[in-house]
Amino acid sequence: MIIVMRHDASAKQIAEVVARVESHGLRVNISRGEERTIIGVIGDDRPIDRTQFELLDGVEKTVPILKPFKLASRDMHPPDSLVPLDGMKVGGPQIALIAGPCSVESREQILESAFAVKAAGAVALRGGAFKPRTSPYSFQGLGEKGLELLAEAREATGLPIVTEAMSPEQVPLVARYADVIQIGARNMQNYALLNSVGEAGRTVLLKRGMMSTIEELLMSAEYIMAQGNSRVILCERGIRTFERYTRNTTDINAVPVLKQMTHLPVILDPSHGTGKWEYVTAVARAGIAAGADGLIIEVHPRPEEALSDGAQSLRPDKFAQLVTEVRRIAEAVGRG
C-alpha cells in the first residue's frame, strides 16, 4: 500500500502517519517529490483497513500495490532513481559506460585495459577477481590478488571498480575494494548473497539470470532493497533460448518493460547477450535506442589470449569505435 499525502501536508502530519504505520509492525519508505510526499508501507498490509489512514490529517488517498515487488515498483517511487557512480548518476541523462576485461589476469593486462577504456569514454572499470565458470577446470580468477590489482587500476586511472561477489562470505572482502558489487546471472536468486550485499551498503549491479523472468529479476532486487540498500542497477544480459547462432538471446524488450515497471536504472550487457564480439556494437546501439541507462562491455587488449570470454571481448580500438557510434544514438534520443 502507498499513502499519498496532500501537497500541503506538514512534517508533523507526515510523522503521525508514519507512527501509525509502524504501530502495526510495518515499515515505511518515504519518497518526497516536488508536489507530493508518498509513504510506502512495507510488509504484509493486507489485513489492515486502509480507511484508518485516509482519515488522518494530511492524507489525500491510499492506493494498494498489487505487484509482489514493492520497493522496486514505480508505484512506490514514481520518479527515476539516480544511483551515484563516482562523478555521475546512473539513470540520469548521461549514458554510463562500464568496460574492462572479463577476468583480471595480470597487472599489465588490467592496467592496459583500464587506461584504454578510460581514454575511450568509460566511466567505470569492470573486471572479475572471482569467476563462476561452467567447468571446474577453467580459470576461476585471482581472488584477493585480483581485487588488489583492480584497486591499483582505480588509483592509476580514477575509474571506480565493478567486480563480482559469488557468496555471502566473499561480500565483506569484495566490499573493501569495490565501488560496485556485481551479482552475476548464476547468482541472481542466491538469496543469502542478495541479503549480504544489501547489508553491505555498496551499490549493486544485479544481472538477470539466464533463465529468469523480468518479475524474478525485480524480486531479486527487492531482496537487496529490503535490507535498506536502494542503490541497485539492473542489468539485462541475455537469456537462454533455442537459438544457437549467439551465446544468448539479448532481450531488448526487457529494457522498455523494466523502465516502465521500476524506478531503478537499467543497463545492457551486449557482450554476454551475444557472446560474439562482432555483434556487440550493433546490440549496444539497439539498447541505447530502447532506453537503456548504460552499457557494460567486455574489453581486452588481446582477446585471443584471454583466460575467459575472449570470443565476446572487444579490442580497445573496437571499443572506441563503439563509443563513437553509441554517442550518436544517445544524442538522437536526447541523452549524453
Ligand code: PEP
Contents of the next structure:
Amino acid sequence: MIIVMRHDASAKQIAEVVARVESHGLRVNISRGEERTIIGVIGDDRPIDRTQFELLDGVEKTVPILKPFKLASRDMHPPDSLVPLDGMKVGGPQIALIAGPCSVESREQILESAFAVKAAGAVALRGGAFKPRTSPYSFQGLGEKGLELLAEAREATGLPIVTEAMSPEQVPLVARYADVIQIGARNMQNYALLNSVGEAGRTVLLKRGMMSTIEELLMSAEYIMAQGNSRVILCERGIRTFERYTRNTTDINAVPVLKQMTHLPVILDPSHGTGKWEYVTAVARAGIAAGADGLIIEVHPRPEEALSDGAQSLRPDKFAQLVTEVRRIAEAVGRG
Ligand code: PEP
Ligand code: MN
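Having looked at the form predicted alone, could you now put up the form predicted in complex with the ligand?
Below: every chain and molecule of the assembly, starting with the one above.
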C-alpha cells in the first residue's frame, strides 16, 4: 500500500507511521514532496487492515497496490490455467460445452437429456440433485436419488457430471458422484462451503453471486485455492439490475475483465443470465465472441414439463442449433 500523509503532518507523525510499518516486518520507501510526504510500504501488506494506518495522526489516506487475491491472480500465474474435464482441458483452445436440465427429475428425463446434449457436442452433463430454490415449496431436487441417476447417465453416455452442493455437509456425498462440484450463485460467499470444496479434491464450478462484484468472485475462488485446490472454473451467470424484462443481466463485461485479472478458465451461463430460452443462443454467441472458455446451458427434452427453469431451457434441437452457431463464432475468434 501507499500511505499518503496530510500536508501538515509533522516529522514525528511520519516517524510513527514508519515505526508502525516496520513493526509488521515490512520496509518503507519515503518520498518527501513539496506538498506532502508519501510512504510506500515494501513487502506483502495484505494481511494488515489498512484502517489501522488511516487512524494514525497525520495520515490522509492509504491506497492498496496489491490485489487482495493472490493464487487466482494473473500476476502470480501469467499463463492460462487449464482445468481437465474428462478428455478436454477447459481454458485451452477448445470451447467447453456443459449442458443438461436445471434439475434431475427422473431416470427417463436425465438419460434423454444426456444422450441429446452429447449428440449435439456437449462435453459434460449438468443437472441439479440438490436445488437452491427461492421458495421452500418449490421442487427441491431428488437428492441422493438424483446423484444416482446422474451416475447412471454418465455410465450410459461417458459424459462427466456437473452438479451442485449446497452445504459443507453435502460435499462428501456430492463428491462421490460428481466430476465437477458446482457452487451456486446464492452460495458464492458461503465460506464454510468454499473451504469444504477446496478440500474435496474435485474440480469446482464457481458461479458468480447475483449481487457480487467480479473482485468478490475472485476472492471466493481464492478461498477454494487456499485449501490447495486450483481446479476452479469461474462462471458468469448474470447479475441483478433494475432491468426486469430478463431474469438477470448477463454481465458480458465480466468475461474479458476476468480473463485479464485471473488465469482461471471463465465460462458463461446464458440460461440464468437471460431467463428466457429465446435469448440464450444470442447471448451464448456473445460470450464466446468476448473470450469465454465455455458455456453452461440448460436443456430439457420437454421444457413445458420441467420442474425448474423450464422457461430458460432449450429443447434439444434448439441446443444443437446453438452449438452450430457457437462453433462458427469460436472459429472466427481462433478457437474450436
Ligand atoms: C443452476 O445452475 O441451476 C442454478 C441454480 O444456478 P445459479 O446458482 O446460477 O442460480
Ligand atoms: Mn437452473
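Here, rigid core means the biggest group of C-alpha atoms that superpose within 1.5 Å across both forms. Given the structure is predicted, the values throughout are model-derived calculations rather than measurements. Numbering follows the first chain given and starts at 1.
With a cut-off of 2 Å and the rigid core superposed, Asp8 has a Cα displacement that reaches or exceeds the cut-off between the two forms. Core-superposed comparison between the two forms: CA of Pro303 displaced by less than 2 Å. Between-form comparison between the two forms treats the chain as two rigid units and finds the smaller unit turned 128° relative to the larger, from C-alpha superpositions. With both forms fitted on their core, the C-alpha atom of Ile65 sits 7.1 Å from where it sits in the other form; this compares the forms between the two forms.
Relative to the superposed core, Glu54 moves its CA by 30.0 Å between the two forms.
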